[in-house]
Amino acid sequence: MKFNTVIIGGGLAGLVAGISLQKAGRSTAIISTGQNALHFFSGTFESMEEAPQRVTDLFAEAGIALHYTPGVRLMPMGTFKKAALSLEDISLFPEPAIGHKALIVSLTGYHDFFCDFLAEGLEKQGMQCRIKLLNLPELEQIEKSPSEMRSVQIARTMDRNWENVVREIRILLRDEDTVILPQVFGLKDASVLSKIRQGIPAQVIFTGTLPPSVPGVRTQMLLKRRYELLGGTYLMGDEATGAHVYDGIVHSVVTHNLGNHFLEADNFILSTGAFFSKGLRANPFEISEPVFGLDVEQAPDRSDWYNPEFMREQPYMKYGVATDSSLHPLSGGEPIKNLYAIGSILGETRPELGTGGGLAIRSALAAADEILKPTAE
């Protein structure tokens, strides 16, 4: 199969490429493994202190609405993080102060939302809180295992069922001029999220749970979808095993479905995560890239790769794929012309695109713009 440009790893810095090659009319294939760093998104881009209109335009054509309003987000545990370019979903404020009496509101049974360490965290700040569990029937069946109250599947019963959890709340609701719910709201209709804020009256806070994100997974269905939609060739639970490199250049990729049929396209993006997603990979003499066999960044003594502080910055993090300055991977020093690294992959060895959410839209971006730059006749 002959493609202009086939993407390995479909998440956000795939699917942004994906879609930017495909307005322009260039033919692409996806191959993602299914898992990926958008099912814990926190629903903010990281590093992005602009709100470029090209971001905001990409993400409304797929159904996505952000905003952009520097200032601090709430945190799970009661602290406040500095964000600025966010889904619609996430509430953004000037300074870390959220009101004076909040009504923490989690379901009964579901334990990845951290009620005690949020009010804490809010009442060393001068707030008072009150924690309060509702009790739906509609999770009666989801609750008999614990395995399945998770964020996910609870959306999927609460975005029918969100009138019995405002009705519900209106009720215990006493003075308290703020209202704080898990992300368990939304997963194909993000209007559930203003549908509640519109019947409290109160200031409503939805804010983060353990993985899977719901904003998360719900982005990423959206961007799949408009990928698609464009024309675009996602292949799903599919996994690049290998490629045909020569002379600078790579020919085909190989996956672990497709067998002898290689994947052929004029370009090629690497867009496969770090150590999570398995796009890095360490052993105790060195960390590697594995389709490619690309040159990685990093200290050649491995004591230097860790902290032995657990809870310190930790040094392997930053590692990452190197490139030139136009993206192109490096192996053996040399760049691969037509094979571009994005995203988490590159660690932090292009701090110019940020970290994050930021680092997957700006090197997405940059990867098709080269793409697309018209070759000299």
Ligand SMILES: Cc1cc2nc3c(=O)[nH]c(=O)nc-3n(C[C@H](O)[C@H](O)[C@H](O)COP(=O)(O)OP(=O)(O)OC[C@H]3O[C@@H](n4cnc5c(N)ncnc54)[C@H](O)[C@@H]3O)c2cc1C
Given for the second form:
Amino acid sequence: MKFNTVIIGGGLAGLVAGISLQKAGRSTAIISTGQNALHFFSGTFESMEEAPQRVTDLFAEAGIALHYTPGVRLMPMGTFKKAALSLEDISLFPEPAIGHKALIVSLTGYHDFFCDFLAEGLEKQGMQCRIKLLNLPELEQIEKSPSEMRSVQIARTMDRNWENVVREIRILLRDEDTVILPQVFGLKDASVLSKIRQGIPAQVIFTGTLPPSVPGVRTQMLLKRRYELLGGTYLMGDEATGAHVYDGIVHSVVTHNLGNHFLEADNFILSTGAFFSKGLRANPFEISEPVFGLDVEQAPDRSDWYNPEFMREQPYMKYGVATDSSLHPLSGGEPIKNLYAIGSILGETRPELGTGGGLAIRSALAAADEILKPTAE
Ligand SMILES: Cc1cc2nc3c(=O)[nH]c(=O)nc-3n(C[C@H](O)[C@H](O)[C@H](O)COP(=O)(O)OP(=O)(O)OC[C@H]3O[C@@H](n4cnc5c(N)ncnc54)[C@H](O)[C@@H]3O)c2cc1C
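Previous: the form predicted alone; requested now: the form predicted in complex with this ligand:
All chains and molecules follow, beginning with the one already shown.
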């Protein structure tokens, strides 16, 4: 099987790169073992201090509306955090004074949303809060099993029954100017969020829950669908286990499911994430990259990898594969010329590209641009 580009890892970075290349007419395949950091996504892209049209267009074409209003957002524990480029789910405010009275609404039997912490945090900002639980007959079936009462399962039901939620909240609402709800709406159809906002005569803020993140799962589904609609091949549940590299060039990648049918391409992109997604691995002696055995920037002495004060910045979080200026990763100090490393596998080795979602998007676009550069004959 031969492609123009094979992408290893189908999280935010891999999908943004894949969509950009497919749009430019290149044939690509994404190999992805499964869950990625988007399933834990807060809805705000870190280190996106600007909102390039190219980025908002790429997401809009996938059916994902972003908004850019630098300010603060309400966090699940009732604190406020700086935020800018975000999904439409997220309400952004110039400052933490977001209203006078809040009605915080959760669902009976749902334990992944922290009403008391939210109330405590908002009361510190001078807001009066009232907490109410909705007892919805539509949730009775999943309520019977506490393990089923999770954000994504609830959202599946809520997307069909959001009108009942609006009706119940309108009955509960007294003189509150703000209604705070858990992010359990709009799994498949983000327009449910604006319909709820329109139906309630107060400002409505959707706030984070324990994972999985409903807006994150929706973002992943929509980016993947866009990639496939553009003709990309998404090899879900497969894992790259090794590669054939000689003379500084990758010739093919070996995967668990395809066995002896190697994936050949002109270019390869490595977007396997950091420790969380097993793009980087650690043993007591070294931190390594498992597919290509690339050079990883790390302190030689293990005692320097971490700060014993748990809450402090941890040095290992900055480690990542070493790359040249064109994002070609190094192996034995030499760049692999048709391989690009993007996203969180870079750690903080390329601070100019930012961190988190900003790093994933910027590095993915940079690698796609490199691949699309006309080659001098
Ligand atoms: C828990 C958590 C929450 C976060 N929340 C935010 C947030 O709210 N906002 C923000 O801006 N940033 C957040 N981040 C930072 C996040 O890392 C980036 O935003 C971004 O989503 C990373 O994307 P990625 O594609 O580089 O890696 P990942 O999302 O980690 O994706 C890597 C993918 O590669 C796959 N993979 C790994 N090895 C192989 C292999 N050998 N073969 C095939 N597939 C493989 C993995 O299964 C995974 O699907 C969060 C990170 C974590 C860990």
